[in-house]
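Read the single chain below, which is given as structure tokens and is the form predicted on its own.
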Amino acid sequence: MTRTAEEARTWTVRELADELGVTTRTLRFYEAEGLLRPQRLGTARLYTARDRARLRLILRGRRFGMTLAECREIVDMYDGAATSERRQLEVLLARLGDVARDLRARQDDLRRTLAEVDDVAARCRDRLDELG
């Protein structure tokens, strides 16, 4: 099966971190983390297109408040193959039911204490106006 141009393509770290909006620091860290795997061209790194998709799906999940041994889980989970994409979808779709229902829960308490912060500041400006 030929490549296509996309596939072939690589990304040195200055390149990809700036396409992701990452430090070159990030990058280093999730390989030494064994999260990317750059391919070595001297002591240069070059990045695949399939290092930037896992790179993609690690900051999204990290962007979603999971931990890197959740992004490491469905990331590492990807073969390729029709099965273990099923799979990779069934464990993120339940994950991503807990953020959202975390989400919630905090979007409630914001709610509650701007509400609260709304008041205080209410009552302030009143006594300021008895205060003349």
The other form holds:
There are 2 protein chains.
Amino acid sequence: MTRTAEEARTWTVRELADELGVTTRTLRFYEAEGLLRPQRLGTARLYTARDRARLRLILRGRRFGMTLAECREIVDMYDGAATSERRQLEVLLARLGDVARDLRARQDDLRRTLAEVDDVAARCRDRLDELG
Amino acid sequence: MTRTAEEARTWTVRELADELGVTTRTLRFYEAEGLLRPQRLGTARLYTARDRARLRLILRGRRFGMTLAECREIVDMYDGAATSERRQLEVLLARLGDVARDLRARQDDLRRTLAEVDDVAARCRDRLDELG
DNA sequence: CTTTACGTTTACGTCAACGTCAAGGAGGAC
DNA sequence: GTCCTCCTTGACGTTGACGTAAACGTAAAG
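For comparison with the form predicted on its own, provide the form predicted in complex with a further copy of the same chain.
Every component of the complex follows; first up is the chain already shown.
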């Protein structure tokens, strides 16, 4: 499977939905919200590797508790990275900095949470040991 | 400020809400949902350090996209860690393991996301360099 | 004693993110 | 042809997590 072959591949709604664990309703909803713009083959939707990549980004954002509006901002940024307009690149770079900062804050948050959970687990084990 | 002094301190709805960046409506809602059980001074709510700790846990869960039901499970677990019933401790320990696994998966997810964001930012900078 | 600034409960409203249902088109199997 | 299955587009329903408004209590300030 060459690179071009992989990138030329397309998906139907069902294929893409099943692969990424969402319903077809979700895909249509995202399209109505302007997050995806699959091509059409007649009336049927046809998703490219690019659409698939966008969708994966969106779903990851959702897992982090982002709203669809925030997800859209992110995926649009990824698309904007190919521009050649100086001003747009600068704006984009600044936004990316914000996003990165936010992500790092989340990492810290997550680290603390995990440490606490591990701590509670340790206390549990101690109690169990005490109980023989 | 001794330890006991700090732990003996109480908060009104407004104080707690303002400090943790939520509305009083949210605190009352959480109470109605059984996530918080502040004492009463007459009819007024009085939150202890313990309530505050629970609330912080809940809010952190929310930031991670957890539902209130999931948050409740977590905070109840923290409370349950002091039990002396063997069976309950074992169940709790197992659940904690699940939670920890999930958290670690999220960490990986975050790491990948951050790497991608950094990558896009780097490509931006390259483009800017090319443009002089 | 009234005003002002809180607090309270109860009830209904809202918004996001879909689910669900109805009514039908397109294309293959038989 | 006629099923059958999958797809389509609306349109309305649902759920979670609050917001908002009404109607009232309370306690300190002037």
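Basically, rigid core = biggest C-alpha set you can superpose within 1.5 Å across the two forms. This structure is a prediction, so every number in the text was calculated from the model and none was measured. Numbering follows the first chain given and starts at 1.
In a rigid-core overlay of the protein, Thr113 has its C-alpha displaced by at least 2 Å between these two forms. The Cα position of Arg123 differs by 2 Å or more between these two forms after fitting on the rigid core.
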